[in-house]
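Just the one chain here, laid out as structure tokens, in the form predicted alone.
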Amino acid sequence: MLPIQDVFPLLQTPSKVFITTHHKPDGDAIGSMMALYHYLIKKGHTVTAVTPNEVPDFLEWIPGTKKMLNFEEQQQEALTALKNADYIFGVDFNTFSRTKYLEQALTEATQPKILIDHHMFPSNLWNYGISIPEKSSTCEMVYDFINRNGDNELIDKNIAACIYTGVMTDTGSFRFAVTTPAVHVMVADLMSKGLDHARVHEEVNDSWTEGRMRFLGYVLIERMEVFKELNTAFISLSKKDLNLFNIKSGDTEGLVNYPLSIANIKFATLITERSDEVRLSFRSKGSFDVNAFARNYFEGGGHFNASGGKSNLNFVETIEKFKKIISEVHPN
């Protein structure tokens, strides 16, 4: 993978650009994709942004999402845009498999592929890029990308809102250890460019439906188990649980963080039964490495304190496997 700065001369000429992110996108995925989208349009490029599936309701307000293509619903249009693109950008994912149904098309595409990401172990299929796991978010890296190309003055309130959304959500509203001094300096710069940070917080955190709020109560009372002696708690959600509250994509966002609010809980997990597999989300505080945990036991990975994985066992078997592992690993 060649250095990201080698891309800058290529982007001096208006081109057709295709941008995508990972399946089941979160705030950092949509925020980084749309920040890059608006920036490249300002640079004179024709840009198509494609999300592998639907955008969660609480992110639909982000500037530009109405122009985004949903691959699951607009597959032919998205594939045509990919075929006609001069350059392909991937943001907030390191390997094509994380785009799910887009994987084959991206693998077969012959155009230069450019990565902006903060996950470990990027695939060797990228031609250019940058991957820094120590960064707070991919949105922070898009901010750096814009500045590195000498275009800080092109950041407007829309780009600022996109960037802030990803940084805010990936840092847990700036409470995680990845919130460096540089993050606060960046936010100050975004505010000077018209960022309405209060609105972003309201749109992301205060736009729940009544059903989602009742679902949260059900989850914490009925579906959370706490193992104080193991400094661990986990939430397990079956397809029946999700159907009971008519849960949509994004409604489970952030659930995995709630057990970490319990005193002395250092490791939290969300186990979710999906139609095709069982997914796991891991979060930790302190010195417990959930990236290694995910890679060792659940075919996953991510960051030191935030990772994900999957299980090919059924829902009940996955829960039993998880309980057995934590009794042996004993997070602390």
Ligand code: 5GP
The other form holds:
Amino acid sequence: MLPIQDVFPLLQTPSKVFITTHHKPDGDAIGSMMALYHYLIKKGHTVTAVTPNEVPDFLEWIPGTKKMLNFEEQQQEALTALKNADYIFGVDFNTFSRTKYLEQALTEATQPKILIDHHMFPSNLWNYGISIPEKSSTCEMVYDFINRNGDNELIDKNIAACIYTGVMTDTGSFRFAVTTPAVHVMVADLMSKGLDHARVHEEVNDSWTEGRMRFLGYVLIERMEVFKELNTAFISLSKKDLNLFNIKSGDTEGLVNYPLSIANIKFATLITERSDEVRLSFRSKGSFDVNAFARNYFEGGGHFNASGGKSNLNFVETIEKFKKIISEVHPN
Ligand code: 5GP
Ligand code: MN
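The structure above corresponds to the form predicted alone; please provide the structure of the form predicted in complex with ligand 5GP.
Full complex below, order starting with the chain above.
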């Protein structure tokens, strides 16, 4: 992978750019994709942003999402844009499999592929890029990308809102250890450019349906198991649970963090039975490496303190497997 600054001369000429992110996009995925989208349009490029599947409700307000293509629903349009593109950007993921249905098209595409991401162990299929696992968010890296290209003055209110969304969501509202002084300096700069930070918090955090709020109560009472002696707690959601409350994809966002607010719980997991597979989300505090845990046991990965994976066993078997592993691994 050639360094990201080698891309700057290429982007001097107006080009067709295709940007995508990971399946089941979160605030950092959509925020970084749309910040880059608005920036590249300002630079004179023709840009197509493609999400592998639907954007969750709490991110729909992000400027430009209406123009984004959803690969699940607009596959032909998205594939045409990919075919016609001069450059392909990938943000907030580093292996094509994370885009799920876009994997094959990305693998077969022959245009230069450019990575901006903060997950560990990028694949070697990127031609240019930057990968820094210590960074708070991909949004912070898009901010750095714009600045390194000498374009700080192009950051407007909309771009600032996109960037802030990702850094806010990926840092747990600026509380996780990845929140460096540089993050706060960046936010000060975004505010000087007209960022309405209170609005972003409101849009992202205060847009729950009544059903989602009641579902949270149900989950914490009925579906959370705590293993104090193992410093571990997990939540398991069956298809039936999700249907009962008419839960949509984005509605389980953040659930995995709740158990970590219990004293001495260092490792939290969310096990979700989806239509095609069982997904797992892992979070930890301190020295328990959930990236390694996801890689070793659940075909996944991510960051040291936040990762995800999947299981090919059924829902009940997956829960049993998880319990057996934690009793052996003893997270702390
Ligand atoms: P989440 O639990 O929010 O889905 O994911 C937590 C973190 O782990 C995110 O940064 C996400 O990109 C990463 N992650 C989630 N699932 C997978 C996976 O299956 N493989 C890899 N490599 N990373 C994942
Ligand atoms: Mn991220």
